[in-house]
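The chain below stands alone, shown as structure tokens; this is the form predicted on its own.
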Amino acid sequence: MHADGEMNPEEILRLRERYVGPSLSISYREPLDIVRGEGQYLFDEEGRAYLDCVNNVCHVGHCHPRVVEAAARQMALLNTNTRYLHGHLVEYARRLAGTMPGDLEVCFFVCSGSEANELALRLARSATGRRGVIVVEGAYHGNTSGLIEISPYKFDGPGGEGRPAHVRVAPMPDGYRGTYRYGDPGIAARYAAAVADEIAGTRAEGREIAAFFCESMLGCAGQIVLPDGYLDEAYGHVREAGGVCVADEVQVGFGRVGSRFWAFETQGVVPDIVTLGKPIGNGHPIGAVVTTRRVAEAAHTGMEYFNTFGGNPVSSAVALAVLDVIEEEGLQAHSASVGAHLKTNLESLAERHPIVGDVRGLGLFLGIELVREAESLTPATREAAEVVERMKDRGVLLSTDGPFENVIKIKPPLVFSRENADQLAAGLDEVLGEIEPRAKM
């Protein structure tokens, strides 16, 4: 039941349609009225529980008591800007830097992943004195005007204005349906060579590149795992050209991939700038940029960077609590174990259901690509949407992504259990069995 005990779902939807901007979408044919969260579950106004398989924001679980208590305790004491000294800010910066490899040790605090990527873009341009940016096809880096310009997911999508002149787009390194496929021993070098081609294209237009932005695993592009060695090769081309390398960890950081704390570490690289958002505050609005002292000092032009709310005492207390929970509850190892168990279950689905074209991912960041025909890889877009709706009816929340919206994305809170994984796989087995005969019509 709602805290205010008043509006029903129909009234909320009516008011939303009248007073909320129409470009803000809403999930599901029959929208859910969610009033409470706990762990890996969301609850509607009637108390029905839904297994949340897609909310990577509440990293350590919805309303984790440690995080809630840290926020409430600090809010009751003080919340102000960072013009004053406060121990939480520097303690969190110290601990965050301690999770990073190499020389990544200088932190900037913001309120979202979009702000983090916007600041990373500013740092890269200030440090290099250049404007050119190379990104990957299908990438999404945030909702500001500057980031829409470096997000093909947006500028090539509905309402987009196309690629700006200062941006070049490298092919998506997709081993399933890309130019180079799984099993090709040269796949990483070939896709990385395309980054070098875009650098050459930038120079041919009379520009130089400031930065290469790449998600450590591609989210909106369809839960794509980069080929082993891709970032190492690509970073080499970028650095040779004098650019800086930005790893966007907004969706995949903080132990989600299981084997490493940061997804870029699975590629054996150390970026020049790392951007963080979503899971850093478990739903509280905080983000961060971590970079090297070399980049930070080169970008220190005299123009101050100040963010009224970035790194405030409450945000810092929340972020510290999230780190504590990840460490003390062993959530990185848990993600590795449960993620491997779930992936095995999903791969068994692919053996029974031809509509499952590919299963991919690391830890608890997984994707299932649905296709109508294995040879042509015709996207099963309509069927993927139907799977999501039918799973919701079974009390399991999923969503789709990818260029054709035919990839079922799975990125739950890290407290997701083996029993949850089995429930998800069993539900998908039933639903795919219902959907497939229609897909062949």
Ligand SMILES: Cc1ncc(COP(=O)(O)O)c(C=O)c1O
Given for the second form:
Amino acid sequence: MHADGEMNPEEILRLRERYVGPSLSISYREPLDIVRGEGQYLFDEEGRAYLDCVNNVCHVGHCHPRVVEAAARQMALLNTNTRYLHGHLVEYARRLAGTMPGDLEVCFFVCSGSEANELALRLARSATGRRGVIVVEGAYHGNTSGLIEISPYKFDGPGGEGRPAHVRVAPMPDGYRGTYRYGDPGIAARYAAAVADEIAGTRAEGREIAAFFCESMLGCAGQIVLPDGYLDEAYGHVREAGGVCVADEVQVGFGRVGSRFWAFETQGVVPDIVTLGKPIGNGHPIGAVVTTRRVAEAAHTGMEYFNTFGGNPVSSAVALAVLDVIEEEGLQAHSASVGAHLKTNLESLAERHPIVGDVRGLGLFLGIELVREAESLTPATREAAEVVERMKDRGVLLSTDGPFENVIKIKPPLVFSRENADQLAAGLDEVLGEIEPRAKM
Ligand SMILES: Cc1ncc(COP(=O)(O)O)c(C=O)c1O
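The form predicted on its own done, now the form predicted together with the ligand:
Everything in the complex follows now, all chains and molecules, and the chain you saw is the first one.
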């Protein structure tokens, strides 16, 4: 029986097909009916536990009691828009600004990563009076019309209409299969020079750039770690051209990368605008934009920015609780140590299984790129999908991404333990052993 006593999976699927928009896909060949979450585990309608290796939204663990309690308490007391004075909003803004380096101290509150990037785009355009945007190949910045236009993942993907005239795309700084590769001492400067080329290309078309948007680690593009020094050099080119540097931390912020609280800090840069989403509310829909006073004031045209739900007392209480849990449970340091342990295990898989072409990532944001052959780097797309399916059958949830859908993504809730890491690596070892003969065919 279904845990909520109402519908079985077949019935849910039937109603979904009948009443829910068709452009929304479902994970796995046989969809899961998940009814409960706790920590790093999800449970289906029959009570079967799945180890969640992919949900970077429920950052401090599914249904963390501290977060649930903060939401419930505030929900029972008051929830309004932010045109009244409320302590939670300013307390959270103060705490959030306190985690940021440099002059990043002015916060705007929204309800999703898309809303955060949409506002960042607007701030950059208002502050500079320009429209041009440089983005990185394979990037995804959100689901609004304005963000589809700056997301090559979408405009160059299925159903996409190609690159709009005001957007230019810099090559993905991918040291594994990109133009410049691991071991090239000039890799960061070369990829950053390609950003400068796109700025020149924008100018050649009679435009100037408002902004350079870049994720601090590339998620949808395939869990790519930016080469050391890339953002520093790229930001230099962008600032020289009068553009604003936007760091999209929607996937990778809040201590996930382990060594630093924000992933852009691993690049030694201070962006002009930082956008936040997913983990900020542990599943509650919150997002934020943090910028400098200089950008905020330059962008202040007189038009009000009002967001009915953004920063409401419940959302602020939730976000405060998430920060408390990260601090009190030491989750950033935990991510560093469990992530390093897991990465070592995955690297040893690469020694045993030739299909594992590359293991990369920081903290608990890791990727395994599967290839059929080391020389040609032919993507093992079908095999990657098969690994994900077979791991699911073993009770471990993963997903794939990257331009060839051959990168297995690992980005679990940060409460993921060393034992979980060992279970994941042992499962992958078995499954890769099973599918390898097919890969060699
Ligand atoms: C890097 C990045 N930015 C922005 C977004 C959009 O966030 P949301 O789905 O919360 O609107 C996503 C979502 O996957 C993302 O990965």
